[in-house]
Amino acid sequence: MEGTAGVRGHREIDLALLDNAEALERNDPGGMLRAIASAGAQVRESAALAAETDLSSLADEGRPRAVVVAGVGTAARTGDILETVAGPRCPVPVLAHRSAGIPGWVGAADVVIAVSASGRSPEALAAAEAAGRRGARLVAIGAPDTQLHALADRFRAPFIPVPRRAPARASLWGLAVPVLLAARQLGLVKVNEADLAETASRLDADADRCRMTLESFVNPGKSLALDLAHSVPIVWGSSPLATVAARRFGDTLSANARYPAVAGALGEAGRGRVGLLDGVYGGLAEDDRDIFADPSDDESGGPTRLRLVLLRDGGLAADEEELDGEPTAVEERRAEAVQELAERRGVRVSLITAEGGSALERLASLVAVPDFASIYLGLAHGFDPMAVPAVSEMKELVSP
């Protein structure tokens, strides 16, 4: 292999293809729009299987020592999911495993939640044997029919079936729901039936206002990918919450469009990563910008510049504010502070605040426009979203 099996695409964006519905449609030949509009569907759907699935032995030996959600990629962002949901009013740790295997310390006292979309992860297969063989609790959620299901049916633990239309990262909400219906097995979360069916709907909101047919300048998704367009960009969350949404942009940055992204929490980005704003992409790029030129000059070429995602969460109540390390006041003040930062050095700013009832709603509405602006910005760059060459030659290359 030379290295480009199966690139393809171009450096300009193209403009034009964003507000053409039909090329749109023949540039994503596997659906990866639909997949993501299917978000809302995704979580009803998911939840009615996991309610068809006898959970009931999960919570027989009561609360657990801990929580371990094992998988990679998606799958592992579910954990995330799950911490934060959960919030500072979690009894037990809940722990994201991103590796092959079970930490060490998983014995019998503690759950352990194998998610894969495949059914073939070889890091959750390998945790779920583990799981077994040290008598954790195990629960599997992923296709049916697969090793993953082979392996729950072996150690007589649930699973949970998720049907595979699409890649894990276009199939967040339905390995998301499973994870957290789960987890309130155990008395973990509380997340109700009005709680989802309010995700799904917003949900559905989103994906009507991101849909192909909608131009451009009223389209969140497509304004967000034109933001986008020949920078560098950094997403940071002004919470928890908003903090694990940032890292999925990141996620779908990387993957659907194939741009690299700097994803984190503004909490530590204001111990260092803050000075970004000073260096070559971003106050000192922004000192040769013309001030009165078209903002679209830069769609077309220009030195490349820092473009500053700002995800915030203004938090749910006041006493949700004391049980946090730190108070929401204090995330939104330094909230403004970054934005204010950028502003000076002439880094421009995307802005999404948070909006809804509960807390998974609130994820929802910060995930939602940026999955669509990440594959509307790598179709206007001529690249198949469904499609990643590098991902595939990976996986081969490190195969037995």
Ligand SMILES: O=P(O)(O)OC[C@H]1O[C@](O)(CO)[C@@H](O)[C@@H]1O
Given for the second form:
Amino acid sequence: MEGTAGVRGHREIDLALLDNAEALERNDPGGMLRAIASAGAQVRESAALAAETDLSSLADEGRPRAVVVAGVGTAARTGDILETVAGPRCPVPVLAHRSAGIPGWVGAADVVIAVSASGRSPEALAAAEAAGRRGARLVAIGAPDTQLHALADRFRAPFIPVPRRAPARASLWGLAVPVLLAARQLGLVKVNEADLAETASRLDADADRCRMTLESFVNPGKSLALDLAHSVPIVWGSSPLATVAARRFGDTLSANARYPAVAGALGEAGRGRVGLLDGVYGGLAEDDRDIFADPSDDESGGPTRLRLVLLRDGGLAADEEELDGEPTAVEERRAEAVQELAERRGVRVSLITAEGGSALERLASLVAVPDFASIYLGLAHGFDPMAVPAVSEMKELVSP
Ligand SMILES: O=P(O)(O)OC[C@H]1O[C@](O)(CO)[C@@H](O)[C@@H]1O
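Starting from the form predicted on its own, produce the coordinates for the form predicted together with the named molecule.
Every component of the complex follows; first up is the chain already shown.
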């Protein structure tokens, strides 16, 4: 289809395309696959750039009353990452603020981290401006030599540069690491150099497993894309950390693959949204499924069905000592229960289990493969994963 609005793509997925590296490359002129494969390098580069930035002023006045991470889209996701990596023992509230400016209660006792990959989102700029005016401690993170950079300079606030080589959603790690390191300076997170190095290595290893030259049956990114073809994905995370990864997958499924997705916390879903499994796209759609049919037949037809993507995070032994959060055993029981419910109704499940020795590495292990899957799914439908016409049109329509 080529619509009047410049929308290109096809409803049926092109299975052959996924195993044709040249065609993949041709269909990805902006290099989204390469950009997402740089996640490990982003961690290393941003850690180095943050280390070169003088953040001492942040800690000068001691522990803040609250930390607000201000931005929109991927930039705001970094606030969710900070909140979950800081964990339930974090001594101060961490808030991801997704609209222009900052909440009315923010003042001199607080820290504002303004994040924008482009360095020019009105949301982050308004937040930096308001933080500076109200005397809050400010740190800004984003592309150098931009309006955000200038605002940080104006308020004599530290600015951590993140070179802009790709759209924000392909720069998650480059943006998240400086946020975490700013919070470390405030004594709010324990991320150390080994955690960063191991996270970067895991992202590299996952990028290698998902590389475009590797065929679908041995490529977890491509196989997850195939699992999701023509489905309505339901992405639930078993723990707070896995929920951040689930929401991130919701973001990339929308932007890269243009698939609608329901994404969130399994704990909350279990009290409401889990009812979707009984509905027209859930159990009812599966009633007439021939279990002996070739699964590849599904890729071109049949009713639209749910696909449950369950992100499971068994937690670390150290987390068990934390009495404040929900015990991992409860989260795990819930994850097993939802798999059982799906199985009883014939709803298919894709499972990803967190690995790694730190919260950050575990998060990376839940984000990397879904990131690739969202791009492969978009490519298989003939979309350029980099260019999202609706987002550009929206910007044009709202600009004064
Ligand atoms: O990080 P930035 O450049 O402020 O952009 C914020 C958001 O706006 C978008 O660019 C869409 O306009 C998203 O892709 C992005 O997450």
